[in-house]
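Take a look at this single chain in structure tokens; it is the form predicted on its own.
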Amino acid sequence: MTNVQKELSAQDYRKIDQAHAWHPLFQHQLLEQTDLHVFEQAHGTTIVDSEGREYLDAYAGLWNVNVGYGRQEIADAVYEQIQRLPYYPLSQINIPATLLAQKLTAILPGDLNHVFFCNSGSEANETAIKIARQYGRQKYPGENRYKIIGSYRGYHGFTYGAMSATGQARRRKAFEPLVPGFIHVQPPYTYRYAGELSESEFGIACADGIARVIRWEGEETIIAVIAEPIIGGGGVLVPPDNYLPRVREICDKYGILLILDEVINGFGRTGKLFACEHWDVQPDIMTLAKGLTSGYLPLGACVTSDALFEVFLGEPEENREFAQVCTYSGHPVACAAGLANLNILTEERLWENAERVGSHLLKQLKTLQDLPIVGDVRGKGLMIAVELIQDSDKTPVDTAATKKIVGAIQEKGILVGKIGQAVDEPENIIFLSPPLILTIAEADRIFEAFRDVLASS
């Protein structure tokens, strides 16, 4: 920190921020009554504000600081690469991008062997959508395969294509009309929608809803299904075990691509390296970001199968190459951070810790379902949600009450997230996605904070 920065107080920074910075998903008029945290440093699972107060960051920045804060290996790799080659476009080869592509394809399932780098999860999904549409024209000449099916409550990003694929009305309606050709179906939200169906029956019913849409729209117009294996920002919705395999079967039946958005799910978050491995499902396209660098630098990736990639091969005059360029694609410094991050992730096998500590935490939190305010506790690994209700009819706790509970947990030194801006309903779901280095003792601290706050709510 510079001397000038040291001379400023937290309140000074708040005044500057209020005058000039525009925060996401936040009503700035509230800054008159709300003091945002001024965070200055972090280590491990802990983040420290300008007053010196420490918090256990139980949502890892924004679902993304998987290897934890303060990893010197990543800082060293970034510093060395900035000195060696700070930038060159991927029209030629830079070594970190090449090695990161090799490292990624070595740990990804199946034959996902071709990596297109970008800067974020939104851009990764935007890229996947464009690949799918160009693939449709080249694979099925004479047909008009361009439509993509997603799920309500699913989230795929803020760029126009990715937002059009997103099934969250609150994030979409201010910007409509959006990109045409996107259709949404019922999500596998067992707690809310299963009714009298068993979990298995509900999984098949949700997947078969996709098949119905394909038939109703005409299979010759559909090119892809896009899905998060576990819907994240829509409520941490863990599907029934038969859901994703059934979706894969449907895609195969109709010659449709399966795009799996593992931007949140991937890199150990759910207790596997990639969430699709829970169900042994192989996508045609996988999108990645967040845990790719653990948030140390912006980086995303869209990875495709061999069979898909081959459709883009041909003579120069055929113009079959992917028609996209990105200035910062495969940025050497970001890729150096990604390499160092993946080395930590794989050497420490952090997905195994996520499974072990996450199972312990989930089991403890499920004991809170005896409380009238706790409707459902669900998750996999260190991706967990607690859904709050008012009564036996599952009436959601209102948004203000949920915010108060989140604030009370924060007062106990635990930062947690609230699912927001998804649908025009009360925001009653609290989520946990701590760094994958979380210890059992730290998991117990999280549980104790939830127990004390919810028991008195």
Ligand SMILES: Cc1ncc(COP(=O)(O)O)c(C=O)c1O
The other form holds:
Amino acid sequence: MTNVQKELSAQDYRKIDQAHAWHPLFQHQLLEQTDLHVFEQAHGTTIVDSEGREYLDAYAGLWNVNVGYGRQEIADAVYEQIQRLPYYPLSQINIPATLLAQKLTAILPGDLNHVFFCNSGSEANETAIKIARQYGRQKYPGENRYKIIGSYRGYHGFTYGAMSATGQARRRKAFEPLVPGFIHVQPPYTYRYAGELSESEFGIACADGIARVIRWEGEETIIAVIAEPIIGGGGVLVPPDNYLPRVREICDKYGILLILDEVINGFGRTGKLFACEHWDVQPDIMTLAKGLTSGYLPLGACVTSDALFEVFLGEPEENREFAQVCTYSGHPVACAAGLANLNILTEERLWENAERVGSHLLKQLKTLQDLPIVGDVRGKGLMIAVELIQDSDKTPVDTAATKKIVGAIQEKGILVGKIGQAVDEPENIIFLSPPLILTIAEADRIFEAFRDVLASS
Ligand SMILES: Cc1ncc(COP(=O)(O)O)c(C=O)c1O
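If the structure you just shared is the form predicted on its own, then what does the corresponding form predicted together with this ligand look like?
Then the entire complex follows, led off by the chain already shown.
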């Protein structure tokens, strides 16, 4: 036991927790009836609670423990860095931040060469939004380009700017009014909204919807489009193949920046190092977090292209530098964790395993589409969703039914997630986002748990 852990029973911890800890997205009135797990340790894909129960974490924490739990190299790097230099602000140079920026830009596509570090995905998007707006003022002096177009169902974070870019009413409503200047368009959610259109017709229709909004608003008022290549928390929405390339073309046509939020998608999750590589699209700004350290320590990054970065260069009296400071930007210990994590990811080429095991699991799960309750099975790499329905009109099952199924899968020793609070509709989507080290045998265990539970639901 370390000095932050006392040896108490799980019930004792629950009692203390109930009195003092405020959990995210949680109705505390129910806490007494809910035995939250007290997780104490983990290794590989397995997490163990204080009562000794083991679970295959098919959720990877919160879509983020990409290299799996218990990686000694990361623990060693963190320990050494804390001893050597625990902190200094990025007003000067610290070696882990410099080397991580170098490593990151070496694996990112194209000329995404300039890294602004922060602490989370929300902060990465907050930073991207501010960079985009400042860029607008400096690139187009005299114009007022500030609006940002996002997608309904997209999620970009909990801070005000990132929440304003988010297109999920239930994450926003209680906090409105939000930041002005954000517009949302229809997401490329083929299963529900393509109607009579083919997948590729629907991809074009969704992208052209963005072009129409740009014209309706006046192109001289828009500075950026923000998108997750594959919307994650909004339901694992894999877009038609022509969607993202078309969005890129539209941005180029109107001189608008493309911000790709790869907070979930990045670092191998979808079977490529970065999801935009599936469609050969390079953004002007990419935002990253989660898999950057595989959750071992908090770290986010906002990375920009050369052309964008140049707009921030000038004489001191022009004040063109990016007007943001962050105490923990480039924190040496978090960056040391990031560097050790990326070394594991690239040495083990984990995106290739995500592609191989993910394709196998997706293929298996698709066989369940014969069951009346299974509406759609979709995904890429190790980012997969199963959407549950009640009838041939695709009526979603209700939230309670989904919770019961998630609970029954958990009883079989597999932790899976339910897409929660994306929209004011029943929560009928279960997602899988396991560590990228998942084996075929573990994928089969996940499949069998789904098969057995769904067949009897
Ligand atoms: C796509 C996406 N962007 C941004 C965020 C926000 O990241 P964080 O929770 O680290 O602030 C999330 C969180 O789940 C996310 O899924």
